[in-house]
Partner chain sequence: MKRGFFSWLGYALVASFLGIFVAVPVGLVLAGGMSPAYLSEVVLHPLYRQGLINAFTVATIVTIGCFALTLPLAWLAWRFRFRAKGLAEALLLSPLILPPFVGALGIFQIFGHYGIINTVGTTCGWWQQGPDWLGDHRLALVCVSEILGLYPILYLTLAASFSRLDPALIEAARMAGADRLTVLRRIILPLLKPGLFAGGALVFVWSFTELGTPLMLGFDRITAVQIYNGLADIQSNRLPLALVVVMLTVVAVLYAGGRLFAGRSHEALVTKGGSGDGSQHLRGWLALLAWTPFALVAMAAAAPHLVVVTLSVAHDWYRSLLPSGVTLDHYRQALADPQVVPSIINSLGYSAAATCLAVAVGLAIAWITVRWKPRGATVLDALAMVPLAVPGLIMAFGFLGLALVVTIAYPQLKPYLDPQRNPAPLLIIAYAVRRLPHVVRAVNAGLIQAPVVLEEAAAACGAGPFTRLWRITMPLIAGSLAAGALLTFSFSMLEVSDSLILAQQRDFWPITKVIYELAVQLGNGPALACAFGAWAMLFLASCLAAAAVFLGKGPTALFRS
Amino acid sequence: MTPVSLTNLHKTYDGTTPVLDGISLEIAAGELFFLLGGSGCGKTTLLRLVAGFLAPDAGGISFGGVDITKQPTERRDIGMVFQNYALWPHLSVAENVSFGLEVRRVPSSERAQRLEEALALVELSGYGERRIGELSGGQQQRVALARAIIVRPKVLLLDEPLSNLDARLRATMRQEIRRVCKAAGVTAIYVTHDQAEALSTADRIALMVAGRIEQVGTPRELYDRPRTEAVARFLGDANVLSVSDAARLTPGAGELSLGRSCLRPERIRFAAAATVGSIAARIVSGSYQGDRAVWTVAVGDLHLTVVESAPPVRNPGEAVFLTIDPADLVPLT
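Answer block, the chain by itself, in the form predicted on its own:
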């Protein structure tokens, strides 16, 4: 397994506007590492630098301690899974998957063994003779993954690999990709804009904003302890509170932070009745979503988002009481 090091990477397309502005990351061997962010944040450009499709204006890239910054793509020993799969429809599943081995002149006997192993790994044993057009979207994605894994790359790069699948299939394929990457023992860098994809699949995440790394950590670290408002708002819903608002919601708790704080909507609880420390509020509006409801509640002139599991019927204007643990307010820089 191969660690990846990115050091102070800079990139512009017009010579003036930075697309990447000093990116440094250490990705551990065998890690499933996500680059997460909105459109234009630089995540795809960063992946293309790692792949060798683009050259950085400054900075370095190394695989396993070896500088590969100036190496061409074909010498970097990478595998790639693209958004559109990039499969050849005129070839069979077996021919698509084993193509990289043919290019590398792997002996036919070894090719057959590795093909069998790769198809088994993605749970497509017996599909070798099928044409791509005979497969579902999820099966095509598995073929693309098998094709990337079969060459035993040092680093696997995945560029929005699930964006063409429907929501239900995406949820299934997230865990399949994680299972395959871990079974193959490969270091993987995965680009996505989908927060659920990143939170449910990654070992660690780098959240990117405007060409910079906003925060790096495990999914739980980024969600539970965001450092900035940008991280708090990108990963799920967030109530961002001023010092005075936080003090109103947690009377008697003292000074909670020197600036704004984040309060996740699911951390706010409804109380059955007024209790010590509870806060009087009223329902403004709500969105029923089956297993949960997302409410807008008002505490005086302050509006909060509250997520409630197994929600009862609540009506606009209804008086309610809220409880908030001061420990759930996370200071933001």
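Positions refer to the first chain, counted from 1. Between two forms, the rigid core is defined as the largest C-alpha subset superposing within 1.5 Å. Keep in mind the model is a prediction, meaning the values are calculated, not measured. Compared with the form predicted in complex with its partner chain:
The Cα position of Pro107 differs by less than 2 Å between the two forms after fitting on the rigid core. Superposed on the core, the two forms barely differ at Arg233: its CA moves less than 2 Å between the two forms. For Val243, the Cα coordinates differ by under 2 angstroms between the two forms after the core has been superposed.
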Second form
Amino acid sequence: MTPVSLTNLHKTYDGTTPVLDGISLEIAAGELFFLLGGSGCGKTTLLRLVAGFLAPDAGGISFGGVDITKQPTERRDIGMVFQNYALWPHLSVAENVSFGLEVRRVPSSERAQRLEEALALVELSGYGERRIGELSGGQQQRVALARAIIVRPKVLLLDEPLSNLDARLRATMRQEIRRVCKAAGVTAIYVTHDQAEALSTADRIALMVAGRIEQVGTPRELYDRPRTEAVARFLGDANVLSVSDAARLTPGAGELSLGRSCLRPERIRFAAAATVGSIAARIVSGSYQGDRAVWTVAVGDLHLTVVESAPPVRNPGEAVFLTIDPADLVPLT
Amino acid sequence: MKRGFFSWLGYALVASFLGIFVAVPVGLVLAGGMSPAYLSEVVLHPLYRQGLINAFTVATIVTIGCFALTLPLAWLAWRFRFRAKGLAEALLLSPLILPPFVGALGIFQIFGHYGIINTVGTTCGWWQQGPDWLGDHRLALVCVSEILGLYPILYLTLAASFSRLDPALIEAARMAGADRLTVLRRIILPLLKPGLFAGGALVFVWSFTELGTPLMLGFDRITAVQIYNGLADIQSNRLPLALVVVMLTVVAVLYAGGRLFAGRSHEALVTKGGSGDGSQHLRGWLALLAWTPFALVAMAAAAPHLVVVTLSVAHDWYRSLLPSGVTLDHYRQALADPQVVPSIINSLGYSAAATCLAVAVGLAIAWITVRWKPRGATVLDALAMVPLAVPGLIMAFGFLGLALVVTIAYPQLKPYLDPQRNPAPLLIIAYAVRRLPHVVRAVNAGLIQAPVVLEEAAAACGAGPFTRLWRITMPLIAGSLAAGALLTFSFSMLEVSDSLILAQQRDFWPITKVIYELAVQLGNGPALACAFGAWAMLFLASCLAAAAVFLGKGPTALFRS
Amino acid sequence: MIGKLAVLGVIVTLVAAPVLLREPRQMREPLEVREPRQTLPAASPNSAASPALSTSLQRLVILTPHGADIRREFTLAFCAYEHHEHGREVEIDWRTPGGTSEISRFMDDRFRAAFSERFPEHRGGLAGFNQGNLDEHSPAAERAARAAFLASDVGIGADLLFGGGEFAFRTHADKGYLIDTGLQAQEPSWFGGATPIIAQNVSGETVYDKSGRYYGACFGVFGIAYSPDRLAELGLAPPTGWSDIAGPAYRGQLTLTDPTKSGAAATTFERILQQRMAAQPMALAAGWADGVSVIKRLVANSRWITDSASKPTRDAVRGDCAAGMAIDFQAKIESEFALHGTQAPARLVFVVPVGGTSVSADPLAVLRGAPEAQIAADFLHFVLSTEGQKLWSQRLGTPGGPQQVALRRFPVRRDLVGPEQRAWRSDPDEDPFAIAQGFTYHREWTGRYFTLINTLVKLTALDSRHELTLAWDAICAAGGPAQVPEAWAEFCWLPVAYDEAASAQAELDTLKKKDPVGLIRRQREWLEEATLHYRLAAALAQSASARAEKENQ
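Alt. form predicted in complex with its partner chain, vs. the form predicted on its own above:
Everything in the complex follows now, all chains and molecules, and the chain you saw is the first one.
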């Protein structure tokens, strides 16, 4: 159980293009910490810095208080799960998984036992003699996971491990990974661009944009209380309102904030009829998704996205009334 | 990843090796030729101008001919599967093990005035006597000989390029409505472009610098032969060195151009498994139809050598279609000749040592340029490729110069570096340096196809650099290493120019030199040379077969980079 | 599994075959290098663990360009001779670094190394130790080194040099590499008298060095080899001399050896010049020009110009050329071999060109610092004695003759070419001395102009061969030189007349030393001039032909 501390990390490519611009993070021991962001935001670079494949231009990394910035990868005592699994094709499953133990010169009896445990943990018992080419994508990913945790690493790094799997499998594997990590009690840093993955699996998330950290917090904190527009828009849909728009939508609430605010679509309610504080609006279009519908509603010239569960039929052009709780407007910086 | 002390030590060792054994010999030769006076003479002199024009002409014809020959065959091999395809490809690649100057003995029998072709023609009534092929049609013979000798290299390059094509791309084009020809023109050829340029540049350069073929066919108005002819007089007339400078400049430009067009070294297109390689299976007479071009080309290429084997058991062969009697005497006498056993031992020793050296250095260079990429890696790579461009004789000559320079400065090294005393170290290094480009290219390709992430994964598991190299990288590139080692071994066993120049003492003669000496003896000398040559070919073929069998790979896979 | 075993089996068989077939020891030429002597190469990789040399077995080391046949015959004969005459067990270790030029370089290198090792104090004068032409203007250090060398027994670990051109031996002797063993004093009957058994000079060529440093071992004759089958196809009578094969009938039918690459060919070409000059001894310049035109026509008639002195012979016996310049014994051996013991008509015939060739000696000599000087002197004595000389010229199976292969050379001893030995000789009807009588070599005519001749031939014939051939073809098509005298004059153009030869040679020498680029430029100028003249010749001849055609219509 090792906490990880990143201090003011900088990295540029070719000396000109900054990829990471002053990243500082404190990750608690045993935490399943997510780095979330779009492509090019620097999350993979950050992970590779922690792994030791790249060296930072400035700043430091420490595991459990020990500065490991100058240590080569092989001495950092980490485990890593790669996006395309990176299993060695010329070795069997057992050889792949126990490679780290061999390198650490663990005696063979102990190796065999830990191999059993690791395979059992990822539910691949009995697959030891299989060749990598015979496995499906999901099975390969589990082998990769087993290989990474069998060495009881201080830190487990995962680089978009599920992006090569189909959606169904992804959903199952997310929970698998969380279960395995918690069972192993290892500090994990997980990189992904998939916000659903992050929201459902993480203990805490750091959202990155253009080499900087926009916000760090629990999934709920990030979703319910986004601090910036970038965060708001990345995690689910968001209605970003200017001051005047906000005032228009919450008559009688007075001055709420000095700047823009975010309003989640599912927080907007349809009123049966005009009530106090309700606003007149018009349906512009809608997309029915079975359990819910996503409506585009116009209030004057302002278009809002509204999500309604168990939706009735509403036709474009229909007049409706919306109820908005001022407390649901999250101020953005 | 950070590189430690041993990495930099390896870098230094490799750089020193290349510096001393590639840069210095070539530099010595170039320094001799870099004078404006000599260079202008080269341009003004009608003989040397003509020599350059001829060299270009031959190289152009040979390159076009090789493409015409190998492109359809490579496409066939990629597009279709048929029975014994591996055998067809192995036969096609047979010139790789057929020593060219042994083939010369066969060429005289085929194209001589009373040789096979003219005898056939006279018997069939095409002509009274038949043309003087060797006298009047030398340029054509040189081109045909070189095409039949060089096409395997191009075939290997093209086959590798084809194998990297993603069938999904072609399927997408077909579904968009393109017909076969359009697909070929707009999709396949552009994707193949890097391979085509690389292979074409290679063939052109080899043909441009080829010495053996025009020399043995007496075509001496060509640059390489002019250089060779001037070497004996080199102390007093430095002009051949200026020719070397011109030749090297042309080659450098060609390579640079080839690299430019070929694009940056590309990652292999990793194909998603499952949809197969897209090739069609041929059965029955269609399979035979597919087999035919392979067999025809292989036979044409091997014809001189088949004739050599026939000569080796022939009692007499004069003005007749077939020899007039069969005898094993030539074999008995040739193999019993007291020069033979020592030369076999010599060749085996030199080739084995050279292979180890070439593989070690080549692996280091490839790893430095593909994986590590420190400062100066491109210089190392370029230096490693230099021996491809420099004609064999020039390198051998450069080695002589190097030995002289070193032994003057450090006389205590004389017993090791003086070719008069003991040419073995120089020969071994010469062979290794000569084959280094092939090893580097083979390992380069292997490393490119072995993704870095596999080594990163090993590092993440706690493996240090040596463990990574030994347990992960080497097994993954074992095929490429084996290919490079085999190429080095087989070429070294058949190496000619270094052997002729550096092995000056009979005790140290390799096989090729003994065959050469036998061939110019009077009486049954040529027959003995044929017998020993046939033995050498058979021996080499068995070694390669053994390698294939023990490595468990088919023949093309062996050589495929 | 079967595949693996099969392949391994094949490899083992292939490697075993030569080992098993190797000739048994007593017949084998000793090839393994025993313990290294002085500056000879260290033990080669193939020397087996050699048994210790017994003191009664003595080893002679001989440097030679000769082929295996000669080496074998002399080994067998000399070792038997030593055993019978002196009760000595002798073994010969032949060193074959290559041809004459390779051996020369080898000797230069080794003597230089040996001298610097023995006389480190003379390092400063190292450049002069083997210079025979030092005078009072030369640096003192060099003269001292030279004196030290000549007074010493510095050696290279070899006892004898056996074979090469007379010119090469003269050079080695001048350098001081060869020594006099006192053979002339030992056997005065061989060398003295009005018609000595071994003449010092035959047809103007040196047979042995007056100071006794080298001796001709056998004679060789340069001539023409032709293919009767090809001549029959062409409808030609057999050639008798150089002018025959220089004629229009032989266009595209000859194989020639490049005189700038082969000493033998250079000698032959020089003899052609001499023959022409001897025909007009009062007008040497005309003879010289005539000779050069013969050479040009030979080149124009060639289909192949080669480096190798034996290729014309091999081409002719295969029928690839109608005729070529050849050395007598090579042609004879090749011709006999081609018969394969049958009575079939010969595929190759050798002709001594009438009046146009000399008889050249192929010498041997004892080297300075020979480790086994006594045995070396014995070998020299043996080769020149009747026992040794019989090996060259007698047939297989005759008493005193060769045991495995007839060598087909002429002995230098006059007493072996008489009628008594006819029955035993391979070529009983040929007498080198008779051949030599038809020709006298006048060294003063062309001997000094060796480089000039080579340069002329190279530029006006070899390098401009293409244009030369076209001109000759045009002249022949017009009916021959007599029909187109202007074209013929252009064809025969020379940049340097005989009278200017001395100054031209001097100019070339100076340029070579001082201005190598200038030399190349000069040569290019001559080449370009020659090309122009030949193009003109072709044009003149063609227009003359065209005119003649029009007149005939």
